[in-house]
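In the form predicted on its own, a lone chain appears below as structure tokens.
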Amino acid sequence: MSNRDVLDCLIIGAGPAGLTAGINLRRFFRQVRIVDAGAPRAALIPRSHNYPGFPEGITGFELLDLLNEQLVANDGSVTPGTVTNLQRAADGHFIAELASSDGQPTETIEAQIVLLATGVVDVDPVLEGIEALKEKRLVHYCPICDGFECTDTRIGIVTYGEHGVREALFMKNYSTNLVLVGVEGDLGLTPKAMAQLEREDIEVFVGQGRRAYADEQGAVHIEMTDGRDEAFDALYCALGTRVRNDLAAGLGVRHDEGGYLVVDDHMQTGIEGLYAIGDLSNRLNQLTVATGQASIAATAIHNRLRR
């Protein structure tokens, strides 16, 4: 199946960034397609209390539903599928190949401009039960988003390496009852880093992790293979992220040492007509940052098409 009509803009990714960009571009009367593989990171948010306009907080699912509703109200929609290949044609247009969830090719899309909003994937510990906890929204990934709600509670931070020390020091703004948890048999820390944790009175719990589970009171437990079991009021995973930059890498887009795409003030990459927004281009993985970048990119794209 092939669609040779040339779009104004193809948006890849339907998280808050991609949906906001789609809403703005439809309000500019631009011909837009949004393609999404169906696993937005925002869906993992248990309840965000730092998204403006929702004093009682809003879950990731609720926010995505509202954005999709607004997109539909502006005659937009999301096409389920995965972009398996993205190339640039001789005339400067972009050619994207789509596949269904089972990997079967479905169609080819041609667009003048492509906006990447593919985000990042959180790295989870290898622990039995971690997926079940995520489904219950009991695993936190962002201390900026959720730290305030965990004030003065016992917080476990599953991590490895120096990043975990920085995360723990940041979390001390909210609670002094912190435990750095290593479940790989090692935390990968230097003696200097361990001494810093001791000075900051941050507990360390290390061993070979076996499983994670929640008890009837809502506490989250980490159980080690030697039988030790530690309970926490809140569990943070601080093992970093993997940037979904495969499509951009195939086009030779520049990125930094962490894999984040390099963009200009209008959110355009070094390739003319290729834009990137949200977690894909910014280490500060915040909803408000992503939606703000979406508005900047959408306006720049509209003005580019006018010219």
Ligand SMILES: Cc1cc2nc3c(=O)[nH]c(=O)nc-3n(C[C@H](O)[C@H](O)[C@H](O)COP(=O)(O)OP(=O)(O)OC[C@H]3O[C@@H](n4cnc5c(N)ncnc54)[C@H](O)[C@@H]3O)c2cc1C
Second form
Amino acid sequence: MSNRDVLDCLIIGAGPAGLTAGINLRRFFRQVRIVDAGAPRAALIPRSHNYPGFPEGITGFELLDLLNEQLVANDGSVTPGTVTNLQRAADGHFIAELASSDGQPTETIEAQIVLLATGVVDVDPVLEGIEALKEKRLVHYCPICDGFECTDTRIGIVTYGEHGVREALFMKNYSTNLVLVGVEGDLGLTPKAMAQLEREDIEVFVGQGRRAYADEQGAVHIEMTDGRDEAFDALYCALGTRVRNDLAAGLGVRHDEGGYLVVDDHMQTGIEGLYAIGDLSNRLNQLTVATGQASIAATAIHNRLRR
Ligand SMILES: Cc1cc2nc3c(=O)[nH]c(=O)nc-3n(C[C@H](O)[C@H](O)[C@H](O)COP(=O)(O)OP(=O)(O)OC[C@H]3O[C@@H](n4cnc5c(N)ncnc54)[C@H](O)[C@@H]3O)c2cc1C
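Other form of same protein, the form predicted together with this ligand, not the form predicted on its own:
Following is the full complex, with the preceding chain placed first.
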């Protein structure tokens, strides 16, 4: 199927960033479509307590439902599908190829402007049971988001390399009962970094990881292949993220060493008419940042189209 009507803007990704941009662009009467592959990181949020306006907190699903409702109220909608290829035609328009979840090509969309809001994926440790813990929303990734809720508890941080030391030092703000967990046989740290951990009274638990599980009291355990087992009130993974930047990379967009797209003050990438917002384009992976960037980009896109 082919749709050769040229859109004002194609938004790729319907997490909080893409949905917020869609709401704003609809409210500028822009002809916009949002395509989404159905795996928002926001859906993993058990309950966010730092998103403004919800004193009791709000779950990721509830927030996504409300944003979808608001999009529909403004005459917008989300098309399920994955954008598998993005090209720029000679006239400057963008051509996007869509596929269904089973990989079948479904549609071609042409747009004057593309807004990327494809997010990131957290890197998880290779441990049996980690997916089950994630489904129970028992894996944390972001101390800025929920470190406050873990105040004075025993916190395990699964990590590798110097980044883990920085993460642990940051988390001392919330608890002094911290353990750096290395499940690949070591933590990848220099003797100097190990000495720093000792000075800071941060424990280490290192081995070949076998599995992660929760007990009946809700404590999360890491078990090593040699049988050692440690229990934590909260488990954080600090192994980094994989930035979903493939579509932009295909167009030659610049990204930093972490894979985050480089954008200007209006959220435009180095390519005219190609914008990027949300986790994809900033290291402070936060809902407020994603939705704030969405408003900036939507206004810039509307003004650009007016010209
Ligand atoms: C466990 C956990 C707890 C968190 N808690 C908080 C919190 O309390 N407060 C806070 O501020 N933040 C929190 N965050 C971070 C928050 O989830 C992210 O900052 C937010 O989801 C970013 O929104 P986004 O729209 O950029 O990306 P996402 O929510 O990841 O949405 C991106 C969407 O793009 C889609 N997509 C990707 N590629 C394609 C493609 N090629 N074609 C079509 N669609 C595509 C994906 O399927 C996905 O639906 C938490 C994150 C996690 C994992």
